[in-house]
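Coming up is one lone chain in structure tokens, specifically the form predicted on its own.
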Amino acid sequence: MADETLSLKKAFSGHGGFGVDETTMAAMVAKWRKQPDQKSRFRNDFSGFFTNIGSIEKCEDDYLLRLKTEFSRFKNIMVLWLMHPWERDARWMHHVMHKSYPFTVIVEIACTRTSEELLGAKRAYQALFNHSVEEDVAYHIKESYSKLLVGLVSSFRYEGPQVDNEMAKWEAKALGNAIKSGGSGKLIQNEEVIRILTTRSKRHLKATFKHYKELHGKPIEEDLGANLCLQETVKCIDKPAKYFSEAINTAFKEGADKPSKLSLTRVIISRADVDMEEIKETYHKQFGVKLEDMITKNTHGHYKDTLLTLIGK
């Protein structure tokens, strides 16, 4: 009985993991049929879920809200998997303005999608919300990085193979001068920096970042200080697999907040058919553990099975 109680406790969101173990729950319904005493012992033993009030064990409201989230993970991942990618991206961007999701979601979508994919997401946004994403970003986001975000979502980058190497060198110097003269605080609003990051092709920017490292002896990210928006923009353009592997790993950290945990579903759903193999290799190299092992360890039930299927386990 003790093993069954422990199994059922783990099934209810795994003490901090993701999802719930629906199979174990269903098995316990069968095993404990007509055994009210066993359920009573379970309630008394599960102090985080139940609190003794008089002669009953009361469900804790906070834990019920948590369970609602965990039970919904499988439903949400299936809906997102079926949804058109443009609608998915449009809804995720809308969450930034209306559900307190981090602004990095907008950076992620604007900088890791192709020009056609971003344009499609913007069309879907207008159809869904009767606003352009540009106007919503400009209106709702008042922080210093607002202009950069508007520029990123407005972009339609050239995706051909041509790169003007001399221009890339010149713009690497321009970025260096802007960093030197303005510091990371003013840098986020520097018109030249915004122009370069929001209009140049990804191939051009990768060449620019390469020249920057040759000129200054270190990657440009190290000179951006604590300016997260600029750092994430550069990372999403230059090393998207590293960005995605770090976003996934943040979701697994103890004490991760709700938006961080949601990034696990978002990244795997959006990259499953794009560059998941590269993300898996980068994750293994960066954190010393296979992504599939981390998912197996930290997630549960049908949610876990779906994630493993999506990453090609």
The other form holds:
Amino acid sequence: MADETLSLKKAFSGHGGFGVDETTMAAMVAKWRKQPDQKSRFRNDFSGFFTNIGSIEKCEDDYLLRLKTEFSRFKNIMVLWLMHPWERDARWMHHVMHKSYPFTVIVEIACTRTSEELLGAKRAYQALFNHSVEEDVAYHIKESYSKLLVGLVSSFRYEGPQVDNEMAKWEAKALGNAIKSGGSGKLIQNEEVIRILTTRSKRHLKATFKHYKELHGKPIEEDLGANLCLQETVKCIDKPAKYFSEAINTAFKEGADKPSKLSLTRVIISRADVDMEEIKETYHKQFGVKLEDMITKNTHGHYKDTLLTLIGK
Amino acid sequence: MSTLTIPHVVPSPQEDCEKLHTAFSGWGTNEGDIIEVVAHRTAAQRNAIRRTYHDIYGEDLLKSLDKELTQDFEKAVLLWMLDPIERDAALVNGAVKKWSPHDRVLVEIAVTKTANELLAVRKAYQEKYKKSLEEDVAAHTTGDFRKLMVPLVSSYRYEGPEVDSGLAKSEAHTLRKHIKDEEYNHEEVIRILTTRSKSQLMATFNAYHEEHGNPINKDLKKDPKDDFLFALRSIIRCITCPERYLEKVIRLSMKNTGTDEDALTRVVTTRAEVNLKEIKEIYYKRNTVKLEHAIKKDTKGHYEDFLLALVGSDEE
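Having seen the form predicted on its own, can you show the form predicted in complex with its partner chain?
So here's everything in the complex, that chain up top.
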């Protein structure tokens, strides 16, 4: 009896984790048919989901909302999987401005996609929303990091092999100077920092970061202060697998909020056909546990199965 | 519309190449024959000639032209012979390398093109120069100009006709506020001018005029010598009336104090197959003199002949 209750609780995401186990639920309906007492006992035993107001039993509103999300995780991942990548990226960027997704999603898309992929996303954005993504970001996001965001999203970076090494060295120095002179508050609006990060090719920037490390003895991330936008920009450009591995991990943390949890679906869907192997390796190295195992432990039902398939076992 | 005259029966690329090759050979150059060929072929035909010339003679036609021609005539022919998108990329590269606040080329090219045309120029620029257009513009401009030019050349504007008239009014109001306070380089001014769609901006400029009495460009004339204000006014004119803007560029290129051949060549070669006809009409209305007469008066030699061949004449 206790076992059944436990497994049904888990099926309803009762112990945290993602997704619901519809198969178990359906089995319980069959098992507890015509047993209102069983159900009543279950309700009393599941205080997160159900509560009492006097003698009336009711569902907790919060839990109902969470449950809606969990039921739709599978639906969402299926729809996203079928969607064209450009439409996906366009909709995710739109959510930053209209559904309070964290702004780092824009950094992620602008910096980890190829120039043509980003262009495709921008075209899809225009077709879907009758605005350019640049005008929306510039208009709706009025934070210290707006200029950097608009620059990142407007970029059409050169992708060829040529790198001007002397220029990369010079720009590493320029970044160092900008870091020394401004506080981290000013750094995000520093013209040279923005110019270098939003216009140079990724190869050039990797060379620049390498020179920075040689010049200053430490990686540039350590000198960027608590500046999330700058940190994520550098990470996405220089070490995307690390960025994605960390984004996935925040989803699994205790008390992860909704946006963090959303990143699990987003990262796995968007990278499944790109660099999933590298991300898995990086994840294992960084967190000492296999990604498959984390997913198996923390997610349920068809949602879990889909994730495992996408990351390739 | 195009002002080119193409012969009814167009010789094959091989015939054209032979004529050009003959024009180069021996002492001296037969510029007349060169003009007869290149100035009377469309971009597609010229591309075919370039390819065929390379196939037959193993050399880039542009290299041969470079060897044989000189000065303004040469510059004009070389620019003309480039594929239009390549040409724009080359013009931007030239402008960027010797950039000064007086530069007029970046605004002209970035704003008179459609979003996809500008994108094509950015792609061509990368292929030709192994850098992105925006990184070169960013690296060669400074201060307020960089803040304006980089977003301008990076823009990928929405091209639909939809207009939000409430937004137009509020952004007109924002522009008015900063113009009044002489904050011409304000973030909001730059944001509006470099990200909004052209339809939305036209509505905004109309709202500005209606609500605040003056057309916006009139309020941006505080200091007629200020290059930044000139750039802002140019952006606005290129959005609202590009042909009138280009007419002015041509007109000013032939002032009494001497001819600005670079500007004249640039407008004629970039527009001959696009909208030079409309620009000519505006020129005539404004100056009561035909463009071809002004060119005859102000230029000479093969350069003049070449320009006239591209500009055409209504008297034919």
